[in-house]
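Presented below, as C-alpha cells, is a lone chain in the form predicted on its own.
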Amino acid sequence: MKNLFFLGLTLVFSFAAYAQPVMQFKAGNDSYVVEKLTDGHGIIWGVEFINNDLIIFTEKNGRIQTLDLKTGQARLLKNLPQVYDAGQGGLLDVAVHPEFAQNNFVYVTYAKRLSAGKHTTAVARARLDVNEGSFDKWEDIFVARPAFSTSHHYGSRIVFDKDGYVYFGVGDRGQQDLAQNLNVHNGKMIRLFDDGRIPQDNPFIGTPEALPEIWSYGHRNPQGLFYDKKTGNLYEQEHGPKGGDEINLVEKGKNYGWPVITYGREYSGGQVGRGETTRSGMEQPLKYFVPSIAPSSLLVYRGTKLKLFTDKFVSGALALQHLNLVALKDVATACEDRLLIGLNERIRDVKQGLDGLVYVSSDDGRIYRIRAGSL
C-alpha cells in the first residue's frame, strides 16, 4: 500500500455544546470541521437516516436508538430483536425502506442464535412508530444456512436499489471453501424482494442445487455495500485475510474468487490455496489493499458540499483507524486520502446525510459529522 499524504489536523478541546467541534483539517484551500454529535454508546455498527432531522443507529450489543439532529438527543427504542452478541456477531446494519414515509419499515441484519449453539446471519424487518419510539413484531425475511458455532465473518451491510430490491452480504463464517459453493449462503451477495420473496430473474434460478437467493459469490467477509443511484452500480467492499481487502463492482451471477484467487495471505504468512491472484471466470477487484485497512463500510459520495469527497469511495477503516478516500476514476492506482487519524478510533460506518454532509460512527460509541468550514 502506498504511503499517502496525511492532512494536517488541529485538535480542539471544546465540550460545551451539542455538535462539538473536535477536529479541523485542510485539503488545498478548503477547510473541514469534524463535529461530535453523540457519544457514550456501544459499538455503533449501522447508521441510517429516517428523515432530514432523525438518524437511526444500531449498537452491536442489540440496542437501537434514534438521534435527533436538531437537539442532539438520543432515544432508546423499544421492542428490539433478539441477537447473538459475541465475537463479531451482534446487531449489525440498519436500513429504512425507500417508502418508509408510507410503510414505516426498518430492516436490520444481525447474528441469529439457532439450536445446538449455532448462529447465522439473518435479516429482519419491523414497523417503527417514531412517535412512540417502538417497533412492532419483528419478522425474519432471510436466515442464512447453514449455521455455525464460529463467531466471525457474518457480513453484513444492506441496501435497496432503485427498483426496491434489497441486497445484503453474508460472510464465509470462516469456512472459506464454502464461498465457491452455490448450495450454501456463505460468502454470497443476496438479492430479494423487500418482503423476502425471491425474484425470478435471480441468476441461479433453475440451477440444480443452487440457492435461488444468491446474486453473486466468492466473497469473504463483506462489510461495505453501496448502491450508486447515479450509475445503477452496486459496489461491495470486503475484508481480505492478511492483505487483500477488496472493492468490487458486483454484477449478476459473477464469481469474485475467494478463496481461489486473492491478493492476501493467510494470517500465518503462508499463501491462500495455490497463491493465485487471477483465474479465468473469476472477477478482479476494482481495487485491493495490501496491507489491509480492515474496511467496515462503503460510500460513493455524490454530494457537492464536501469538495474533497466528491466522486470518491469513502470507507471506514478498523485496523488503521481512519476514514479512507479513493477516487472512482482510475481507482486501482489512485492515491488514498487518510482522514480522522487523530481520533484514534475504529471507524465503523459512513453515510452521506440527506443534507449532503458525511456522517461516521465509531467503535467507541460516537457519531461524527464532517462539514466544510473552519472553527
Second form
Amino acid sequence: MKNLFFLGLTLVFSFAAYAQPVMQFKAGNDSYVVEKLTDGHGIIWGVEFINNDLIIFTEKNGRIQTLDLKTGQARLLKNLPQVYDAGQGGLLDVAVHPEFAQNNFVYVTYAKRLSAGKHTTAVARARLDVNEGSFDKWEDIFVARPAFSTSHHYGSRIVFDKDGYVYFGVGDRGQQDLAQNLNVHNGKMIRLFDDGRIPQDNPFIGTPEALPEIWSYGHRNPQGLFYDKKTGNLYEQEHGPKGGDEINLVEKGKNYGWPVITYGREYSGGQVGRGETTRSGMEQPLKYFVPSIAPSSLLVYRGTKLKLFTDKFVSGALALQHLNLVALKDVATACEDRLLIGLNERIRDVKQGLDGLVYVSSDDGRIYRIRAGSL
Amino acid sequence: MLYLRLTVLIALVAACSRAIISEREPAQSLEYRSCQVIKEEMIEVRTVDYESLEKNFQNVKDNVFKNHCASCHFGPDAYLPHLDDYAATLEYVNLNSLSTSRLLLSVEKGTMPPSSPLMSREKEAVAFLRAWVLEGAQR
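Can you give me the structure for the form predicted in complex with its partner chain, which would complement the form predicted on its own we have just seen?
Following is the full complex, with the preceding chain placed first.
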C-alpha cells in the first residue's frame, strides 16, 4: 500500500510544474498532450540530450544553451563558436558524443566565413564543462570546400553510428550540378572518425580526384539525418525544389540523383534538367513529398510511450508548419499524419528523449514535449 | 530446335528486363493522404490577472520577467540586464525619463524578447511593467 502511495506521488510529479500544456490531440482512442518547456529564444535549430535531465540546444543566431528538465531553467553557455549568421546559415545542428560521459565532446555544424564574402559548412567540436556552463577550445574537424557567396543550402544534421563514426550532410549551396561532382563536398553525405580523420573504408578512397570524406552523393539540401540503432540503417531527408522533398535510405557510395533525377520542379515551374525521375545507377527515394513540406529534421521513433509514433518517420516541416508522421512499413505508399498544425509554427528539430517522449523545437524559439494522456 | 532455343532466350531476356525494371520502379506519387482523423485542440493558457497585483519588483519578476525573459536574463551567466536582481534591473530604468528607460524601450519597441516580442502577444504584461516604473519601480 505504501509503495502504491509513492508510485502515485511519482506519477503525479513526473511531469514538471513549469511545463505548460498548450495543446491536446486525439488519434483514435489515444490522447496526447503537448507541453511548452521553454520560450523566448531565437530559431532553435538543434536539440540533443546530454542526460535524462539536461537538453543542449543551438540557436541559429550562434547561442548554445542547456535546458534543465527538472526546473525548466535555460542556461546560456560560454565560449561559443564564431558562426556566420545570415540567410540559411548560422549555428546549425548539435550532437553529443556517444561517450560524452567520458570525453565531454559536443559537436556542431555551422556556417563558417572563409574569405571575404564566402562561406561554407563546417563541423566543430569542443569539450563542455556542464557544471561551469562553458566550452573549451573549438576545433574544426571538417570544413567543406569550396566556399560560396550564396547563403543557402548548408545542410546539415550530425549523427553517430554504433561504431562511433560521425555522419553529416552538406547542401549543394545552390550549385545544383556540383552534387554529382565527386571532387567537391557540396551535395554530399560525409563520414569521418570522431576526430575528423578519414576512415580508409570510405567508398571513394582511391578514386582519382574524388574527395575521400564522401559517403554518398547526389543530395540537394539534407536537413534530416537519423541513425536507426535498431536496424543500423542511416536515413536522410532533404529539401527538394518545388516539390520533391525526399526520405532516403543512405548507403555507402550510392548516388541519390540530384539534380539529374527528382520529383520536384524548378521554382519557376519548369522542369529540373531533362525532367527525369529515374535513371540507372541512381537511387529512388523511399518516399517523396509533392508538394514540398520543407523537412528540417528526421527521427525514427522506436519508443512505445507514444503509440501513434511507434516505428514511424517523424519530421519537422517548415513551410507547411507541422510534425509529419509516416510509417516505415510500405513507406512509399503510406498515408501521413500531420500534427501540431494548430501551433502555426515552423517545426525545426525533433528528437526522441531518453524518457521515450518526443521533443520538438520551433523557429519561434520554443521547445515542446509530447506525452501520452489528457488533462 | 533453333526456334525453341530462340524462344527460351527471348523469354529469359524479357523476364530479366521485368525484374530490372521492377527494381527501379519509382516511388509512387505521394499526394497527401491522411491515415486517420486527428482532432487537435488548443488549450487556453491561464493569463496573469495583472490588475490584482501590487506593483512591486517581486511581482514584476515573478509574472513578467520569469515568464518571458528568464531564459536569457536570469542567473549569474545571463545577458545583461540581470532581471532577477532588483539593483541590476534598476540600472536599466530611468525614473526621471520614461522615454529613455532602456528596459521599457526594448519591450515597447518590440525588440524584446527577440524571437517573439512581448508587445505583440501580451500587452497586459507590458502595461504592468510600465505601471511599475511609473509608480517609482518599488522593490
